[in-house]
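Listed next as structure tokens is one chain, alone, in the form predicted alone.
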Amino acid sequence: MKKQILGAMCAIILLLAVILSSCSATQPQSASFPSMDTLMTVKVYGGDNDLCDRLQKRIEALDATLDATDENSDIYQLNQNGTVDVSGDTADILARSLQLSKALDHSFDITVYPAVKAWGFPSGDYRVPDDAELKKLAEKIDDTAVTSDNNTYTLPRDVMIDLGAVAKGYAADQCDTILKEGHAAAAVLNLGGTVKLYGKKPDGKRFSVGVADPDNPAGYFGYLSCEDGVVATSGGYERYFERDGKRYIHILDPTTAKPVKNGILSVTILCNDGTAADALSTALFVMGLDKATEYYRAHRDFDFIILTDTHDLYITEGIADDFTLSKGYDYKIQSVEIATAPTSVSEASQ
């Protein structure tokens, strides 16, 4: 949805902030630009002088082909026509999304778009569908019905897709290739809720990623020290509306077509795979704490931070020592232990 970029600079604050200490030895090249419904900021240390420009062009090209509201995009045309010969990027991200959906037991589903539209989230014309409408909408959420023949994708009638939940993560993966080819020493790409970290800071230290406080998105309840990977956060505080004293968030349960309400306020994922990180943050939010923990213990090629509405923090053992709670927060931190026989998300998605 390009007609509106809400909060420009606030878009980054509402989701995640990468806190960079100053470095006198090396100054980064940087750029900020609107894309994928948010303001994106890229900082690159070392490498080719045009890296920021190349990163921006790659992201904007992906936005143009993946935006479900852009009449010229592959996704818009597929939703309108039912069958389209899509570009290589679109075919790639569709295939990855369908694989991940299967691996995640369809807690993440790209065909939830008609329900998202019915609630009014893309347009801002919010409404609460009645139970009969929700039942019909839920029956149409089924990404197993999406078929393909090489790059030709086909949707059944009344089925529509939206790749907004994974587009930023996919863009992060594509940018990784550009950074490598451009000989970058280090980089931080804040893509609005999805942060790509490349290497270490020029002073040799790790990056520190602030995780937004859902009760006060301008603040951070803690910081995660990390390098090389993607940090993705999903939360009900990102987009929501209130009606008759109730809050309705934009993350919908594919089985009911209703906004998720399971006691989770936010899910943050750290993963080497950006597309998987985005899908996981949504899926684990939908799953709820118990199923999310069970899923992690069965797969384990990612880490998470889950904040509940009782202000309990659940942090996987792999990053527990890398997380620091901010001053003034008395959240109870519980470490989620690692399983002994994991299966990777990538293997499960095959």
Ligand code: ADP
The other form holds:
Amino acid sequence: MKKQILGAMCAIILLLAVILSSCSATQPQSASFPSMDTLMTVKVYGGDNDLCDRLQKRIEALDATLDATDENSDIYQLNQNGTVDVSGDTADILARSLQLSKALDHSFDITVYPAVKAWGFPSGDYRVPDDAELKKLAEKIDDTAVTSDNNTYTLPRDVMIDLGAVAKGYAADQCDTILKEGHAAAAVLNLGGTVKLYGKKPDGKRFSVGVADPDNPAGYFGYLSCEDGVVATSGGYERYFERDGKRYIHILDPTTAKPVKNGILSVTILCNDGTAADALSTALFVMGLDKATEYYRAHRDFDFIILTDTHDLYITEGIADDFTLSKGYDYKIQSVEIATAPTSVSEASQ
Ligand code: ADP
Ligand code: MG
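What about the form predicted together with adenosine-5'-diphosphate, after the form predicted alone?
Below, the chain from earlier opens the complete complex, with every other chain and molecule after it.
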């Protein structure tokens, strides 16, 4: 009899445990906090109870070491002193950024910072540098001049670094590790224009990510339905100023040190690698539609949605069927096909 009671009690405890765990998997924990110059919202289904807290702390720690405007950060020290010993995250993200820049033909280049400052973007004291100043600034944008020796990074004179175009994507990748370690079932992390999707939602449905309308950034011109991965968007609407009727945006062309003006309003990337997604969104914006399409056809390990100022939408074939236009938008959608053979060395040599 005692055995039967014990058995029944065990069964009840087990049932309770199952009910409780399924509750936490359907009722997400969430948190919102400012970091990396934007508002972030994290939502986690299942896993350890303190996951949101851990994600927030990790992102804040990254911000503290990577923010070029924070006097205590590694990057500030590097920019001020021209050299710094780095380890951990700073070493990782610097190495990744330099690699990505090379792969992206330097359309993404972390040494744009003196130009970003000259235009007044970090401080908000906006100004339009004259042609002579821009020429000088452009000459100094060259991340191949950054040297490293056993994690001691050194910059030439007048060169400074800004990780603003990759920090959120890198943060998304670091959050992935925390979610895995904390046994999360699923998560949606909105890191301000960079959205990390993790696992399977409790209702079994795919995630739906809104793509901001550059003409009205509080709204979405469409939705992308997707599973795991990072969706990163770069747009002129995120930060810009206007002078004499002209708009100057915060994404600069490293060859001219000038804000990009090529008819693109926004670039959205879907890629499993968050750091790459973030660098790609900036780089493809700089490249313009034709070069961006060429780059996609040569690499294929990501997808894009590009919106032009004529309200044409270019969507790569990998996600064309997963995108839905919002009600009231009549943008013309063109599918970007993989028309040419890949040119990566490994495939060419097979
Ligand atoms: P956001 O930070 O709004 O998500 P991006 O990821 O495109 O947008 O990053 C833009 C930021 O990166 C700028 O504010 C500037 O600090 C820096 N930046 C601008 N142009 C470039 C570039 N060509 N390569 C690398 N970083 C850039
Ligand atoms: Mg970016």
